[in-house]
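Read the single chain below, which is given as structure tokens and is the form predicted alone.
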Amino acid sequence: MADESAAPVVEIPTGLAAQAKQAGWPEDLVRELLQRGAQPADLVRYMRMGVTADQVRQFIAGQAGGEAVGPPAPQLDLSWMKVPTEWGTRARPTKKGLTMDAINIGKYGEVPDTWEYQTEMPRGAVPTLDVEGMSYSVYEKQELWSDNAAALYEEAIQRRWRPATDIPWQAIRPLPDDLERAICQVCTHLSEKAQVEADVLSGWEPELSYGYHEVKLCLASVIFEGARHTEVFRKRALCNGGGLGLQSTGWGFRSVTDARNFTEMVAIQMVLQDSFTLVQHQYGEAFAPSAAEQLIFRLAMQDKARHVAYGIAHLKYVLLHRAERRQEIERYLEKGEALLVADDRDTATREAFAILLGGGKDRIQEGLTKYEEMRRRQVQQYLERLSWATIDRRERLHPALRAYTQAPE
């Protein structure tokens, strides 16, 4: 008669079974820890780990003599302090600190022009293998190089600024109800812009590959600032009594969020987007109520001045070594320009303007002059950046912005 009393046979998933010829576990010692209760995941962890079928067995017998063990240690090798570095070599710091580009010396400062690995793995590490890639879609280095992103990134680490704290708060007086819902309005649309800045940056920065850590963090600069932007431009449309006014008609920010590739994004936002906000940043500061808001547009406009040269060094770094490239990147930016032209339709961002640079509704006519001046520095900052990265586009300007390179009347 049977006992009915016996253990049913377990029976070894495929994947265990695999998994225990490889690492030299029986079968049988396999089925008696199934039978003890070990879930299949953590064998197969143990085996990986490196754990052997003497130690399980030891682990078991001391269990059976009541020891207080833990789980079976792995063995030691220290093999990974026998993969080659460049063991001596020393990063010295120069005058102004251990910077990025102070670490770049040998191996560890030479740039592929294709990274091959889809991993975390660090430039300059030994991969490990059998580690799940990243899908990474940007792994040219002509795609998303600039030779300037280290020293930016160092210069916006050391230009920090905080603006609960480094706002002089208590300066703001109370305005006119004219210039209030001005400066409120113009707000609301700086604050706008730099919330898309920082969203449509932070959707690319995972599709950047390690090797080009420079960029990646140069970049993530960049999203904290715009976070920061958006902070700073909240509170001062909320700390006066005014409040937020009306959303941004958002032509430009759809030629932002629609682009297909990184250099495409960069050439709209960082290149053209960016140019034309630094500009009102610095009649922000020119016409700024009080000192209060004088800093608040210097402190964005030394920001957003790093965003542009990232960019612009960027497009220069592409058409150097993609010469192919060039009327790619034009039609790039004859696209970010008609939607740049659209936006003029935010009549409220405008006359927002006109009346912050007027100096009041009453003098809104001579404010509409200087929003004019201020549209002919845009154009004229943006056409010299371009140039800088050897491109001209006077002759290519979309017609709107190209009528403010001609003389005034």
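In this text, the rigid core denotes the largest set of C-alpha atoms whose superposition between the two forms falls within 1.5 Å. Positions refer to the first chain, counted from 1. Just so it is clear, the model here is predicted, and its values are computed rather than measured. What changes on going to the form predicted in complex with its partner chain:
Core-superposed comparison between these two forms: the Cα of Arg394 travels less than 2 Å. The rigid-core alignment places the CA of Gln381 less than 2 Å apart between these two forms. In a rigid-core overlay of the protein, Thr369 has its C-alpha displaced by under 2 Å between these two forms.
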Contents of the next structure:
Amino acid sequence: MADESAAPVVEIPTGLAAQAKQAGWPEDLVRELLQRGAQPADLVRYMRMGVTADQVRQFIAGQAGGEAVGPPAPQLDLSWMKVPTEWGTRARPTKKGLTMDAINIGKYGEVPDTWEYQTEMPRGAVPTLDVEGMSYSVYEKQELWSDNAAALYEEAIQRRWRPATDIPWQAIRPLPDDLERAICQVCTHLSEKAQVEADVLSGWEPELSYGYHEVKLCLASVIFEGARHTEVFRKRALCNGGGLGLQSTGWGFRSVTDARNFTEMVAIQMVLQDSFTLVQHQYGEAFAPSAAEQLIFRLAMQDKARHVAYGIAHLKYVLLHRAERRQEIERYLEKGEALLVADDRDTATREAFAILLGGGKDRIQEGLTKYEEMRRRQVQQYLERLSWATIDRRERLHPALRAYTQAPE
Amino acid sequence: MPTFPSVEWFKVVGELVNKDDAFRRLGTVDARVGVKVGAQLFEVTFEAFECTGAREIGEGDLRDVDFWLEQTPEEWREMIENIREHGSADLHHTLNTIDLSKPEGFARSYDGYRRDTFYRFNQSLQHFFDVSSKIETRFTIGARS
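Right, the form predicted alone is done; let's see the coordinates for the form predicted in complex with its partner chain.
Every chain and every other molecule in the complex is listed next, the one we just looked at coming first.
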């Protein structure tokens, strides 16, 4: 009785046979491949690529191992090995290692003014047809670019720190109740603010197209640092017999969460708000009750200064390339300043800072004077950074902030 | 015993931080830092994970540094002696604390963006000066006697 399950013998097309002979593929191997459903044209292509008979046998053996449990073995393609990307690239490590800037060479370093693709295709790769779009909304370089983004990302990675183990928590000493309450209120405010920033930036990440991965990476580090600040200030509030304080009024947060445009968000969050927060960290460092709080604020200060560096360099880039956006950016800053001033209704944070800066509740008046000094420095640094980005806001500054540009009486 | 301020003093401290794993663990530093002590001016350069040099400079060179640190010779002496006494700056003598104590700032710059490197690399810069606690310093200016 004939074995009806045996596969029919297939003929090898003449051209394929000649090609196989030239490539050193035995006829029985070619016949087996055809029986398995391989297309002659594909086999010729593999032969021309230099794939050896032994490599094919290994591939078949590997596939056979999976046949018992898996789906039918896929056919070899390997056409991806011939895609016309820029090949032969040899980026070299620098003194700082193999950095993002170091690999931006050849076509891989060409950052287009407009990103044409709606998919997650990496810059420098070859697009695959029919891939579904990702619904990005930011495709123009001027909408998000900052020349320092790659370097800031590397800096953030290199200068990362770990709140759990890098802070000398054991150095924290019991504090009088008023001081403990003050620092816990300040930490509540800073922890909340950091979480908002992380959340807002997380919402923008999927809006930024893939062609500008330097900016996406930089923002990813800012998001992570927002998480770190949320963590470290919460830990400080909960480690010395105190606890969390009162929630912030959140007016300033609203100006950021309501931003409808990426540059608007950057101007308000990473230039205005972060400039003011950076100075809060400076004062926190200077008036810290122990070496632990001092290091917390100093390390947070470093992170925050990087966030500001991205923000202000982005504004400068926008204005350099789209001068007509100047008034638009001024309007964002006006809106942000108004809500930042509204935040002054948050008496809890102001009074807590005053007690911390003054050294106790009984010295709160002295502390309020220092708080005003802090405000003056916040406004001064904000204006200096804007000036670097070619924005002179001294005349258009919100009146409540402009008052701090006058010499103190 | 190196004298403060001098190129030798900054180079000795630079060699110490370059051998210090703790300094490397703080991460990369890219900054050209000016130091102004009375009429004397120096530039200390940091690149990647190390202090790469120190030299004497002129007033015009301040435009090329990221920022410069400026206080009186007596204040410099107080800061360095405080570091020597405590092994690192105490709560009132950190670079940032001194910066806030001066209306015009301790870290100054002609460039609002480059001045921010003082904040971005603050812990490394603090570590640099804190390491000076390991050497004996002779002062030719700001002498108390």
